[in-house]
Amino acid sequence: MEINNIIDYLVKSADFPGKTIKESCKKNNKEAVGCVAPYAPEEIVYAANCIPVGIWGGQVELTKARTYLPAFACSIMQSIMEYEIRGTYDFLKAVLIPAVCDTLKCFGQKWKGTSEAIPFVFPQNREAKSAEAFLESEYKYIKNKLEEILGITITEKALQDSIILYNDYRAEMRKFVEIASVHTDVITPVIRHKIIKSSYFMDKKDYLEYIKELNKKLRLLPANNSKNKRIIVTGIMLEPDGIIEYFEKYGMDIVGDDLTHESRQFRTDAPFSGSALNSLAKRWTNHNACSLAFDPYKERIQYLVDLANHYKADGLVIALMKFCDPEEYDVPLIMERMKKENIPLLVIEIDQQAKSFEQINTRLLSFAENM
C-alpha cells in the first residue's frame, strides 16, 4: 500500500469513529467495549475477544449533561455524559471507568448508557507495597465482570498474548513519533494527531500492521528541512482539530508530545511478570511523569525539559484542559522551569464545547512571531 493511502485510511478512521468501529467489529467478529479516558487495561478487553474503544468526548452541544454533572466538571466528562445520555455508546457491551480524578470517582454511578459500567480505581501512591496488589485485585474484578457480561472465560494465555501485542503496538508507536518528527512535511500536526487517534477505534492487531508499514515507508523518505518552528505539546489532549490547524497556519510543527490522549498512552510497557494481571498492574506503578499519576517529585517537569532538548524544540505549548485540577497544579511549576531553561512557553485553554477559537488563534500567532 502506498504511503498516501495508509495515511488517508488512518485519517478517515479517526474522522468517522462510528463507521470505523462497526467495520472493525464486523471484520474481526468481535464486540466493542468502551474505555473512558484517560487510562484503562485494554489488554484485558482484548483478551476477552473484544475491541477496546477509547471514549474521549468530542464537540457536542450540552443539552442534558449538566443535569448530572456540575458546570465545573472538565469538558471531556461533560461531552461523554452528553453522548451517553443520547445513546451514542449503547452499542458497547460494557464500559470501563477509571477513577483518577474527582469527577471520575463518581462517574460510574452516574453512567446513563445501557452498556454496563465497570468502575475501578488506580492507586495513586504507586510506591506503596500494597499498590501493586490492590490494582491487581481491581483488574481481577474487571476480568470477572467482563466474563460475566460476555459469557466467556478469559484465559491466562489470552492475557499474555494480548500483553505481547500491546507492547509491540507501544514500541511501534514510539518509533512512529520519532520518525514523524523528521518528516513533518508529510506528517503535519493534524495528520499526526489523527494517525494516533485512529488507534482508539480499530482492532490493535490491524492498526499495528498499518503503523509498521507507515514507519517502513517513512524511513525511506529523505528527512525534510522544514524552516517551521519545532513545538512540543503537553496536557490532556489537543482538540478540537480547529486548534491544531492554527499550528500549521503559523508555521509550527508538532515534533513531540506529552499528551494523555496521545504519547502517554504508549510511553510505558507492561513488563513480563509472574502473571498477566500482575504485569498490567506493574505497568501503572512504573508509569511516571504524568499529571494523573501521583508525582511527588514532579518528574514531569524534567521530562518536558528532556523532551524539548531531545527534539531540539523551539517552544512548548501547554494545552490546559478547562477545569482539570491535576493539570492546573503543574502549570506554575512548568512555567518557572521553562523560564530558567529559556524555553518559550505558551498556555492555551482547551474546551471541547467551545465553538470559536479566536483567542487561541491570536495567542498562537503571537507565540509564533515571538519565537
Partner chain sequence: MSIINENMTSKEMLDILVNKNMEDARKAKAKGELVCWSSSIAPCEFTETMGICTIYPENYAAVLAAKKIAPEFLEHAERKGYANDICGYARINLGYMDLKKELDEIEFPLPDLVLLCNNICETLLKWYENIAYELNIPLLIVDVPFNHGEEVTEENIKYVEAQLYDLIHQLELICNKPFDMDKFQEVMKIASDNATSWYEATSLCSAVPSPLSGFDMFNYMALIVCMRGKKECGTTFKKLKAELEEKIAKGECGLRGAEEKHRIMWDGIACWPYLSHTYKVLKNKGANMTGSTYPSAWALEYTPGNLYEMAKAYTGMGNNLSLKGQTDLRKEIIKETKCNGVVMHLNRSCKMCDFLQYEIGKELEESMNIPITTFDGDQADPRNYSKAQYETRIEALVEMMEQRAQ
The other form holds:
Amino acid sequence: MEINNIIDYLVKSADFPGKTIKESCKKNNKEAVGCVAPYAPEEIVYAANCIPVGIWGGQVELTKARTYLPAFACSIMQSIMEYEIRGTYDFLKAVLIPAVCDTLKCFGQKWKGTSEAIPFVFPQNREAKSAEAFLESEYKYIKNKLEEILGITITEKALQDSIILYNDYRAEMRKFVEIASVHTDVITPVIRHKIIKSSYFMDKKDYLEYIKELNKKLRLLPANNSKNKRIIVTGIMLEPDGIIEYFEKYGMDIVGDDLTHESRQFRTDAPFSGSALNSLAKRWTNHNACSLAFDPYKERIQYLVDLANHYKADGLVIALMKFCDPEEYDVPLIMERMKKENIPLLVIEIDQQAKSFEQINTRLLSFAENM
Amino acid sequence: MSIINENMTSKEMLDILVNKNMEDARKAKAKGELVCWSSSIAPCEFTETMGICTIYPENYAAVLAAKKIAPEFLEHAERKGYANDICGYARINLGYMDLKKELDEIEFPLPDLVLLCNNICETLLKWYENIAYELNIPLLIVDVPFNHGEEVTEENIKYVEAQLYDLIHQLELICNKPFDMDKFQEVMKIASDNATSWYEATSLCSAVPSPLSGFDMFNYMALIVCMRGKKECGTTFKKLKAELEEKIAKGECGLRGAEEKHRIMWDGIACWPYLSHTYKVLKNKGANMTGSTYPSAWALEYTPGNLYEMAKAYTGMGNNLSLKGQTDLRKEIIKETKCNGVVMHLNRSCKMCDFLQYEIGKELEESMNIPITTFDGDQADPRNYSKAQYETRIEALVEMMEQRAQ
Amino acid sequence: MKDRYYLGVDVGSASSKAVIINQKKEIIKTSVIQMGTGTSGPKSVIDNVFADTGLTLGDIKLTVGTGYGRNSLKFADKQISEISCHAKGINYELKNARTVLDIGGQDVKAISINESGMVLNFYMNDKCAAGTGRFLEVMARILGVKIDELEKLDESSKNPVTVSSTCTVFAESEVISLLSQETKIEDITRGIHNSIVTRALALLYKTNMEEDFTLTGGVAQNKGVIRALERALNKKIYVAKKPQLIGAIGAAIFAYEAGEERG
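Can I have the other form now, the form predicted in complex with the partner chain, not the form predicted alone?
What follows is the whole complex; the chain from before opens it.
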C-alpha cells in the first residue's frame, strides 16, 4: 500500500467512527465493547474476542444531556451523555467506566444507554503494595462481568496473547510519534491526530499492521526541514478538529504530545508477570506523570520539560478541558515551571461543543507570532 | 487540667476548643514541632497518636468564607492560574498558602506534612498534591476506592487496611520515633467514642419539634472535624446531648424565635458565605433543617484496635457509596428525622455533591412523594449565589409542602 | 350584595403585571407595563389596572403579590412564589394543562401540576441567563434588530445555524463571529430561538412531560420560539392567551381563594 493510501484510510476511519467500527466487527466477526475515556483494561475486552471502542464524546449539540448534568460538567461527559441518551452506543455489548475523577465516579452510576455499564475504580495510592492486589480484583470483576454478558470464558492464554498484541501496538505507536515528528510535512497536526484517533475504532491487530507499514514507509522518506514552530500539546484531548486546523494555518507542527487521548494511552506497557491480570494491574501502578493518576511529586511537570527538550520544542500548549478538575489543578504549577525553563506556554480552553473558535484563533495566532 | 468544664454550655466549649486547636498548632509551629494539614474525614487517629498537631484546611476555608473574607484568597488563587470552577475550599486554601508562605506567624500555620483520605472526593488528590509540591513536604494518603457496586467489597477494605499499616510506618520515618501502640489504642477509643457522641447528639434532630437546627449543627461540625481524636470533643457533644434532651422535655425547637412548622432535609454542604441568609429564609417560613448527611458522616465507629473495622468505617461512609447507597442513606435520613421537604444545594464547588443529585431527587420524589427544590450556590465562593433565587425556590418548596399537608 | 374584588400583581424582572377578578372569578381588568422591579413599573401597573374601572385599591378585598419583585409590594396581603402562581393561573385558563413551561425575563421554569393546579414538582434554570428573555434581548441588540422583529426574521430562515454556547457571554461572541462570517441574520435568529428551546428542553425533560403542554411567560409571545419548540417536541403546543399574565392571574386566584374561603 502506498503511504498516502494508508494515511487516507486511517483518516477516513477516524472521521466515520460508526462505519469503521461496524466494518471492523464484521470483518473479524467480533462484537464491540465501549471504554469511556481513558485507561480501561482494553486487553481484557480484546481477550473476550471483542473490539474495544474508545468513547471520548464528540461535537454534538446538547439537548437532553443538560437534564442529567449541570452546565459545569466537562464537555466530554456532556457529549457522551447526549449520545448515550440518543442511543448511539446501544450497539455496544457493554461499557467500561473508570472512576478516575469525581465526574466519572458519578457518571458510572448513571449510564442511560441500553448496554450494560461496568463501572470500576483504579487505586490511587500506587506506591502501596496492596494497590496491585486491589486492582487485580477490580479487573477480575470486569472479566467476570464480560464473561457473564457475552456468555463466554476468557482464558489466561487469550489474556496473555492480548497483552502481547497491545504491548506491540504501544511500542509501534511510540515509534510512530517519534518518526512523525521529523515528517511533519506528511504527518501534519490534523493527520497525526486522526491516525492516533482511528485506533479507537478498529481491531488493534489490523490497526497495528497499518501503523507498522506506515512507520516503515515514513522511515524511508527524507526528514523534512520544516521551518515551522515545534509544539508540544498536553491535556486530556485536542479537539474539535477546527482547533488543530489553526495550528497548521499558523505554521505550528505538533511534534509531541502528552494528551490522555493520544500518547498517554501508549506510554506505559504491561510488564511481564506471572498472571495476566497482575500484569495489567502493574501497567496502572507503573503509569506515571499523568494528571489522572495520583502524582505526589508532580512528575508530569518534569516530564513536560523533558518532552520539550527531547523534541527541541519551541513551545507548549495546554489544551485545558474546561471543568476537568485533574487538569485544572496542574495548570498553575506548569505555568510557573515553564516560565523558569523559558519555554513559551499557551493555555487554550477545550469545549467539544464549540463551533466557532474566534478566541482560540486569536490566541494561537499571537502565540505563533511571539514564540 | 482541661480548659473546659462541666459548668460551661456546649456552645462555650465549642468556641474555646476550636480556638484552642488552632492556637496549639501555632504554638507547635513556633516550637518547631510538626504541623499536619488533613482532609476532613481522614483517619486522625494516627497523627494524634504521634502527637502531631493536625489542622483542617476545609474547616478553615469555611471559616474564612463565613467571615466573608474569602474573596481575597479566591482571587489570589485565580491570579495564579487556578480556574474559577475549582473547589472553593481548595482555591481559598491554595491562595492563603501562597499569600502567607513568606510570613512568620500566621493564623493557620503552614504544614510540615499533609494527610488526605479521598472518601469525600477525588479533588483532594490534586489539591494535596499541589500543597505538597509547592511546600516540598511529605504527602500521606489513605486511598479509599469509590464503592461503585452495592456492597463495600472485601478487597476494598483490605486495600485500605493495608494502607493504614503503611501509614504507621511512614509516620515513624517522618517523626523518627516508634509508633506508640498503647497510646494508639487509647486514641482509637476516644475517636470512636467521640463519633458515637456526635451521632447521638445530632441525631436528636428526629424529635418533634427538633431541639437543634441543622444550621447550628453546621457550627458544631467544626469540632468533630478538628478534634475527633481528643477527649474534650466528646465532653462537648455529651453536654450538647444533655442540653438538647432538656429542650425536648420542654418541647422547645431549635429555631430562634420561630415555631417549627416544616421539617426539611438539606442535601449538600452549607453555603457558608450566606449561612445566615439561607437560615433566615427557611426560619421565616417556620422550616427547620432536621435532616442532613452530616450526623452519619462522622459516625465512624469501630472496635478500638481493629484496623479492619476502622478501614471499613472510613471507606463505607456516605459520600463514598454508589448511587443506590447514597439514595438509601437519604431515604433513611428523611424517615428518621421526619422531613417533609428537601432542599438540594447545587454547589458549584463540589461535583461529587452535584452530579448524582438529579437521579437521587427523582427517586426520593417518586418513592417518598416528597417535594424537592434545588438552588445554585457555593460552599465558599460568594459569587455563585443569588438571594432572590434562593428565596423564590424556598417559598415554592414551602408552598408545595403546605399543599401536600392539606 | 356588594361585589367583591381580588387583585393579583406579578412584578417580574422586566415587566409588571396586574389582574383584577371578582367573586365569580371573572377577570375584570388586566394591565402589563414593560418595566419591572426597581422601576416605576409596579406603581404604573396598579394605576393602570384601576383606570376606567371605577375601583380603587380600597375596593379590593385581598391582594396577592408574586414575581421576582413581590417583596416590594407593601400593600399586598400575601406573597406567593411565581411557581405556585403560574400553576394556579394556567389551571384557571386551561384545566387540562399538566406541564407548564414558562420562559420569563430572568427565569425559565418547567412545572408539573395536577388537576387542581397544585405544583407537583418544578425545575428552574441555573443562575446563568442563557435561554431567558434577557438572553433574547442581548441577542437582538447584537443583531441590531428590535426584539419583536425576531419572529418575522425567523420565518424566512432557510439554513439555520447552531448557537451552541451555554453561556450568554460566549453566545454573544459566537453570534458576533457568525455575523462576521456574513451568515444570514435570519439563520442566526432561528439558531438563537433553537438554542433557547434546547435549554428549556433540558428542564422540561426533568418533569414527567405530561401530554397537555402549555407555554407561558413573555417569551411565549415570540412565534419563532413557539415554532422551535413545536419542532423539537414534534407536537402542538398550547400557548396561553395572554402568556405574560398567567402569574398575575394565578396570584388573583390565590387572593380569591383566600378571600372567599375566609368568607
